[in-house]
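Encoded as structure tokens, the following chain is the form predicted on its own, with no partner shown.
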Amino acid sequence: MKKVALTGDRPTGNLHLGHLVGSLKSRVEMQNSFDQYIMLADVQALTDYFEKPQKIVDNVLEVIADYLAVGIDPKLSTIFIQSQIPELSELTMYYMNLVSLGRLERNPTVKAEIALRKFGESVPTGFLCYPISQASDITAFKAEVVPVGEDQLPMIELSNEIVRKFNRIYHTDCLKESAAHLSKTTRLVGIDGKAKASKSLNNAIFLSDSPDIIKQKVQAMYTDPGHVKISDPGTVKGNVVFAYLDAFYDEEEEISLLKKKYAQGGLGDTTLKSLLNDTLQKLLQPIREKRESLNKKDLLQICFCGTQKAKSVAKKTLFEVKSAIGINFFDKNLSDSN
């Protein structure tokens, strides 16, 4: 039996360059040994983007055609959508009993994105409870692995704290633990080196961006400002360029080479954003022509496909949670094969 896993991405927006290193190449090796569920996280979108839901409907088949532009298979991997399964929404609300306000405030994951989107005082209480969301989302597919980064591992041990309290008080095991897999690759820089690459922040390459609007981009790349000539001496530290070059071009000792002769003196900005457009347009170039050759009718047939294989298996899960509570007043003979 291969082990499950579970990951996902909240529909706000087309995915980026941020992505395919951070997270999408990861999926498409772990679909070959996982089996590997991937949730379009409406829901959670909404927490934040309640005013502009239509930016979420539109977003919802955008990102599931970069999926599958970058070689996620849905014959390997279960793609779903979040709202379309009302069972997690359940497990939320019985989840909700078992955390306090004060956890879930000293949430360090939550605290940043409140102070992010600059809340203040007025956070919606969905936002504040995404990450029992998100443990209902865990536990629903039993999930054994949860692909993340550095920053949401407080969400994987929320989930976890949850599993183990449940168990306790309902005196059962069917709810299981998760553990987190990091993805191997730091977080990509912004193009400005303001922060780190993001649709919100406006500041990424996208993957469906045109080759016009990738070299746009490429040449607004942060350097260092104090690198006014080539001869002069160059800051690689917090050069967006460099930091670009390392996670897309091949060659490093390459790379070293032109690090080390920048920092001398020697290299222009130039030559090395040249360099970085050349490597993001062949990179690119393929995934972009894979996207535009999807149409809307396939691609909602895929999502809808999935989202039934998914919920059969959370239907079970709400089943067996529902038993160990003991409020399972009608469903009492509802046989595994349902």
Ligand code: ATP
Given for the second form:
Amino acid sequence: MKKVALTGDRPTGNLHLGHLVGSLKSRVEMQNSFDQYIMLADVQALTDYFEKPQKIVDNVLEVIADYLAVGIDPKLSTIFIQSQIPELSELTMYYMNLVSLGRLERNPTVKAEIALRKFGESVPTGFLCYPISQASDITAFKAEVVPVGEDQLPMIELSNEIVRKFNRIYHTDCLKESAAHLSKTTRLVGIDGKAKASKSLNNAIFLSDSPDIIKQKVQAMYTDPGHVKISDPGTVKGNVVFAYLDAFYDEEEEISLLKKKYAQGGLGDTTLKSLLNDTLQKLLQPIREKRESLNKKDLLQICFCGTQKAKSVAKKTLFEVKSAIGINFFDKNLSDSN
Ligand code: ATP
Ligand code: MG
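Any chance you could show the form predicted in complex with the named molecule after that form predicted on its own?
After this comes the whole thing, all chains and molecules, with the earlier chain placed first.
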């Protein structure tokens, strides 16, 4: 039996280079050896986009197009839509009893996101609770591995706490703990130098960006404001161009030499940016072409089939969870409930 892997993305916009290095590449590598589930987290996205549902609706197929374009194969990975599996929300109800408000408020990723979204005192309850719904997504599929960026580590920690508490209180072993699978680049910086490239901040190079846009974005990247003349010594730390070369340029030795030369003085930003632009153009061209060849009807069919399969798995886990609590009043076994 293959181990299960699960991840998801909020359909809040097209996917970008941060997703590619933080999670998508691992998913492509893992799809042969894992029973892999990939979720369009539309319920989660609505926790902060509830006033703009159309944005989420429109982006579901966009994100699926990104998946296929980078090499996720729907024959090997099950792609599904969160909102179409109410069993996941039902699990969340039972897990909510196991998590204190204080525990949710201390989650560092959620704290940073609340500040970014300027919720102030009016944090939507659904938003604060989304890490609990993530625990439902992970445990519903008994995922052991979750290929994510480092912002997701607190979520996996909470999910494991819920698993341990549930199994202890209800004398069961039906829920499984999971572990994050981190890639080499656990957090890609934004093109503006901000800590994380993200859809919400619109500070990323998207997988669907045109060659011109990619070039413009590379040219606008933050380097070292003190590096005016080519001969000036430059700073490598915090230099976005080097951060992207580290993530996308395969020749590590060449990069070390370039860093040395830049720090000493004698290497211009234009040369460096042109190397990065060439690298990214080469990387993104086939992805963009594959993306453009896809049609919406096929994408919808892919996630329809994936959702059917995922639903039957989530239903089984929910049955086990309710059995452990003792509230399967009418369904004594799963076949009765079908
Ligand atoms: P939003 O701004 O709507 O939250 P996002 O860009 O943060 O969008 P998510 O859908 O929240 O993207 O994240 C999906 C996955 O991609 C997660 O596993 C997350 O860790 C990973 N990820 C997102 N941004 C980055 C990044 N800059 N570097 C590495 N991994 C990332
Ligand atoms: Mg995010």
